[in-house]
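Below, in structure tokens: the form predicted on its own, a single chain.
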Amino acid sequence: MTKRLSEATRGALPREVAQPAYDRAACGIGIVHLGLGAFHRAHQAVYTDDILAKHSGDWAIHGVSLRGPGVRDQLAPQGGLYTLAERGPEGEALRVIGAVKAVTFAAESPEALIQRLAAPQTRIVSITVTEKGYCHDPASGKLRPEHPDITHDLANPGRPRSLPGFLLAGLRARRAAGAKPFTLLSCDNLPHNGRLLRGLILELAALEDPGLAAWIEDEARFPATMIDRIVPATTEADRARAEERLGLRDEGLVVAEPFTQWVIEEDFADGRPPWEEAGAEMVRDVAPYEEMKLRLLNGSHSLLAYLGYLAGYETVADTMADADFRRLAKCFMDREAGPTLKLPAGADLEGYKAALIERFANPGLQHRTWQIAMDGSQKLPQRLLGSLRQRLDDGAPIDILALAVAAWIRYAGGQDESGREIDVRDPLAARLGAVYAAGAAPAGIVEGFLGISEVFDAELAADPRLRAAVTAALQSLVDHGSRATVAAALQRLEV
């Protein structure tokens, strides 16, 4: 049996294969991080791998799973290690990360995580939870009191289980011993997830203790992040492969595409890493960077993964390798959503969406049609409503927003063009299966997903040019399927 990854077994790593060259031991935890998945070890811990090299320092991380003891079973065992594949078209490149330096999972120990939180040491609080992490409502941005891991928390302050709840129970504990609070450091694909977060701590802390509340608001730093990296969730296929490599098995492996990008709003309670020396852009409005990733990348991502999975495309690279859908997506960034945009200072634009087609069709990556299109009810509001919003306020078209709108709907409905059952991942799941199979005729079904207050909101759901638009791209590929849907939209396009 191969031996797993470890600091006893990484003196055997090939030489190709770079690995920590600080001292693990002599650093000290400065960040606890809430969501420990695949993107957060492929992306700030390694620009906080970065910086330990450069500096040492008390910057390591410990990592917390929220939903279950899964990447802590991984990664315990070796030491908090793992392995970074980045793969490019030119091929794959090893790299073994160590900033991550304890594991844990919240719910076997809430109290050992809020006394995690409280110790003055941790002076950073870094998120990534996906969207439904914040028991919010995406469509208004506020805070859902009857969510029921909310109402759990304020029934029971001492041991939470949501992300908020966590966060709350940290910041009061260092409250009542007279210490700073920690910067709340969200790297979540949501529109000013900075100020979305602020705004849903105060909510809950409000419910609890005015005084709390306001000590938050004066005293607490939110700064808003940009983050770009695209990360395919890891198969035991890749697994076997790194083994081959490495020589030992990695439980916790992540990859990656060779890109990545940070934007941070300069705005810390206590200090911080130099990230900007690992790459990172320090800036003091994130927001054009926010909306250009959330509308061109995140946007014709979800826009792929709807229409690709319809068309039994397995992933967004065999989706690019249609030329129809390439055409669709590069329509798409120039037409409805790049329009929308006020472009941060020297932004390239063209550059950027070029960019992004060629990242999209890397064939080193096996991003899944599926995993994009989990969640979708709590991406949309993010990801293409904003795009509408403003697209309809200018009177202007919104025939490929409208068809990304209906490929979703299609995909919640939970069957496919050949009849087969989707698999649909979201939080309401069962309520937009219900909706589809209630609305029988695509003006019901359309009718019925815009009175879903979650997602739309009442004047944007009102209005009849996306109404109409919406119906009659879901008639299309309901009739005729998502390929012909596609062509027939850039023939009228004329593209």
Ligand code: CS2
Given for the second form:
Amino acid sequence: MTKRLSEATRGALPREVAQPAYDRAACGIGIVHLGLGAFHRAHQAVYTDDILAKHSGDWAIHGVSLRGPGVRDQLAPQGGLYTLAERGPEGEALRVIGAVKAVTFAAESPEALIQRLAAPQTRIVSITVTEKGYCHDPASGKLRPEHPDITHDLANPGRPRSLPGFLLAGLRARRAAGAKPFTLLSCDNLPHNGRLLRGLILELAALEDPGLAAWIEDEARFPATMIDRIVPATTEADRARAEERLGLRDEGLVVAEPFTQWVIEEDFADGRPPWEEAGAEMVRDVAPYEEMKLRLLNGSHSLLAYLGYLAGYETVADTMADADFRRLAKCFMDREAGPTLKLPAGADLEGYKAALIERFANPGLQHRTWQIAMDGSQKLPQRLLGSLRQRLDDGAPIDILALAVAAWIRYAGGQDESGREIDVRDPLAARLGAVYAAGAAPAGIVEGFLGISEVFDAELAADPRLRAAVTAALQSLVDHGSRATVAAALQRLEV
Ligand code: CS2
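Compare with the form predicted on its own: the form predicted together with this ligand:
Starting with the chain above, the whole complex follows.
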């Protein structure tokens, strides 16, 4: 059996594989990261690795999984080391990342995690737990006190389960120790992620102890971020291919596109690594960057994922290889999502959109439409519904936005175009399926979906233009399928 990647074996890596040239042992842990998925390992951890390579310093990462022991089992035996495979149209570059020094699974010892959060050395707690990890209502941005993990955490504040519960426990322990709070750095694809997280923590704290809530309000910092890099889930085929090149087995491998971007609000409670030296952009207001990214990149991604999946395409690159779908994505950005944006100063909108088309088409990435289709109920509001609301306010056409919503509904119904079952992953999956089944015909189905208040606010739900456009699109998807519907939409739009 091939040996595992680790400090002891990495000396044997081939020369073409980059690896940490700094003394990992000398770097103390200053960041706790909650949600140690592939995205963090291919994004923030890489920026931090660059900084450690330049300056050393106490900014190494303690990575924590909240959901299961899998990542811990992949990384702990490797001393936190893993490989980043950067795949562009021209090939693949491999680099071993050393920034993650400790890896744990929260549920195994919640007390130990709280202690780590409370330790004065912990200056930043960064977060990538995906949309659903925030235990909030996506349409309103408010905490769901009835969420099972939140009720659990209110009853067991010393042994929490949820992201807000752990953050609050860490803050509580720091306050008790007379220390200042850490900075809470949300790196999830949520609108105003810093402000959103702050609101949720304050709501939870207020339910427990108004004094704690007031202290957090005054002292804690929640900078917003815009994060961008396409990082598909790693497959066994990826690991086998890397093993051939590395000569070592790496269970923690992550695969990403070459592009990466990180925009961070300059608002930290207790220092930060000089991430700008690794290419991050430090700004006063992240909102225009974030909106541009969520509405163009993620909006098109969801559009392509639902329509592409229904059309039988396995990956985004496969979907983009179909000229009609590519034109639809371009038209979506040009005519519907793009015009809603307040652009960041100096932004090159045309260049950005053109780059997105190329990034989606990257044949080196096997980004499954099914993966992006996941958790639609949590994603739609910021990706599509913000643009929709604005277009409706402006009296502007919403054809493609409505088609995207209809494709999500069709997908969430749980059966593909050949009648095969779809493995719909979504916290609301059971309800979505039931609403679809109860609707019988498209008008009734759309009526039912618009009534899901976690996704559609009352104003959107009541808009007759939205209802009519989504119903017509769903009717076409049901009667003619995704490909024919896309072709007809392009014809109508004269693209
Ligand atoms: C994707 C994102 O899975 C998804 O829903 O749209 O993960 C996307 O790849 C990233 O946001 C790109 O930065």
